[in-house]
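Heads up, the chain below is alone and in the form predicted on its own; it's given as structure tokens.
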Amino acid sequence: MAANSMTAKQAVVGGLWTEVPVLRLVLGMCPTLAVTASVKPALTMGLSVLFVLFCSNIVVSLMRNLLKPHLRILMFTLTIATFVTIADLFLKAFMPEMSEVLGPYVGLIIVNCIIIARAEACASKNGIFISAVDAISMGVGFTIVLCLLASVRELISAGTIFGVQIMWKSFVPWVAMSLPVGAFITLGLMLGLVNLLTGKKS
């Protein structure tokens, strides 16, 4: 098994800036486009992904020396599925309305590229501490992007953020921003802005 290949600083900087899953690696597009019509479901999805990412990274790190190459992906998937089921049942038990709003997208965390990518790239090669730091920074980075995207869409489509009226009374909402086209427009502008700030041309 490979030796430690990442420092805590690299994990934090990577998750919050240089490797932000949505804006730099373009991973996790399904929930990013589907649940960002308003901030509450976006925040719930972000925290759910953070929980699954943290727990699965810890477990994968613990069993990294036992992993066989041909069973690696299977073990990753089973581990991730266990924690996704826990998150899904928690939402159904304690936040049934939010669970209904998120619909199948909680279950689809199992196939979220961000989580299996971190299991492969970090947790299977590093100890618990680095794996935990990597999971937290990646999860927080993902949650921040979801909330930013949702804030823009909710503000323009309804004049609110977290359901609180922000825009003036005469403001005319642009309902299209609550639809899939609004997600594509907002995400495209955010990607363009990040590329502009980082000088990325292709």
Second form
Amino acid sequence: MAANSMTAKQAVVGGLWTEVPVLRLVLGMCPTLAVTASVKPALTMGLSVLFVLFCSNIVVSLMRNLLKPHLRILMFTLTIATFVTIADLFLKAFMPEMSEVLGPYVGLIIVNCIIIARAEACASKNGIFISAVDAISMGVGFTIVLCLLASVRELISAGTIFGVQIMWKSFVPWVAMSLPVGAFITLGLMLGLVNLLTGKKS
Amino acid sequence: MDKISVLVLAFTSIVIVNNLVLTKFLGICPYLGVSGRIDMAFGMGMAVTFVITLAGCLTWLIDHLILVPYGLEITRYVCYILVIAGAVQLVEMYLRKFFPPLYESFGIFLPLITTNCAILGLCLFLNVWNVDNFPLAAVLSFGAGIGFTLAICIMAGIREQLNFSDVPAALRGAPITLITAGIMTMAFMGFAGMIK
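Could I have the structure of this protein in the form predicted together with the partner chain, to go alongside the form predicted on its own above?
To see the whole picture, the full complex is given below, headed by that same chain.
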């Protein structure tokens, strides 16, 4: 992705398969692990990241010709911090209980490596259209991975998905899956599975 | 005496029981990225400890002396990230001047401390926990850095051993590191009963 320009098709394929955030790039691990104990917060987090990624990619793309190299990371983080504030206030106003569940992890979107990586690798080198497409595909890819991980964990730790009972009645929930242990191990196995499927040797 | 015991408890709690890396999932990226060798892990831990102590104290002061009295909480994220970026710049300049070899060996990871979630995370958690006196905030910030160093050094030790073991091909690299982290977390969960 070091190329100076890329096509819209490359951006879509990159975000949704060849460079799926979390699984292929191993970026943005903190929110991935922290909010995936059940599907609802995972989905909210995914959509917030999508929003912030989209807006910041567009702004960075607009000001890419004005950036001084040594100040660019600061400019990126300030742009991102602004949009995260918007997302945080939106959640506080319209989904107070969800904002309570996510807690400081909404603010931590600022330091989510995916967003900074996309600003650096894509938006600061490409036009608005490509940056927007890239942001949407990366954001959707991230949301899908988050929801997948959360479904696995919620299914095993509570027998439900989205609060709906899925497992049979006599199923004994394994609570450890909703604790940090479950997060690390599920994600580790998931990464292993993806490596197995794609035959990647690392 | 009472105050001192509160501080000691807070320190133990944030280093062991509420370790930021293992129970709050903060700072996972350097935890996975830099934990290959124990000397680099320790250097990274020290740099993070310095930045996190400085950033934690400064943001607490800014929060309680400027933002809250003047009703400017809305700019909290922007202020925090500026303070952290400034602190990292300071460390970078200091290391480049006095410890050039260490500076070289960190490479890209040094500026990336700015985006280390443990640091911003701690500043935000100080808010969530309603820390209301300065010594407590300072002890918690310092303890968080020590906790990070502890976790990343243990991990580096395990990974140096892992290099010699026969890990299935698909699990090599990040996956096995995550699974190891999971098992380590389980071990640290045992401490949870120590302090409420």
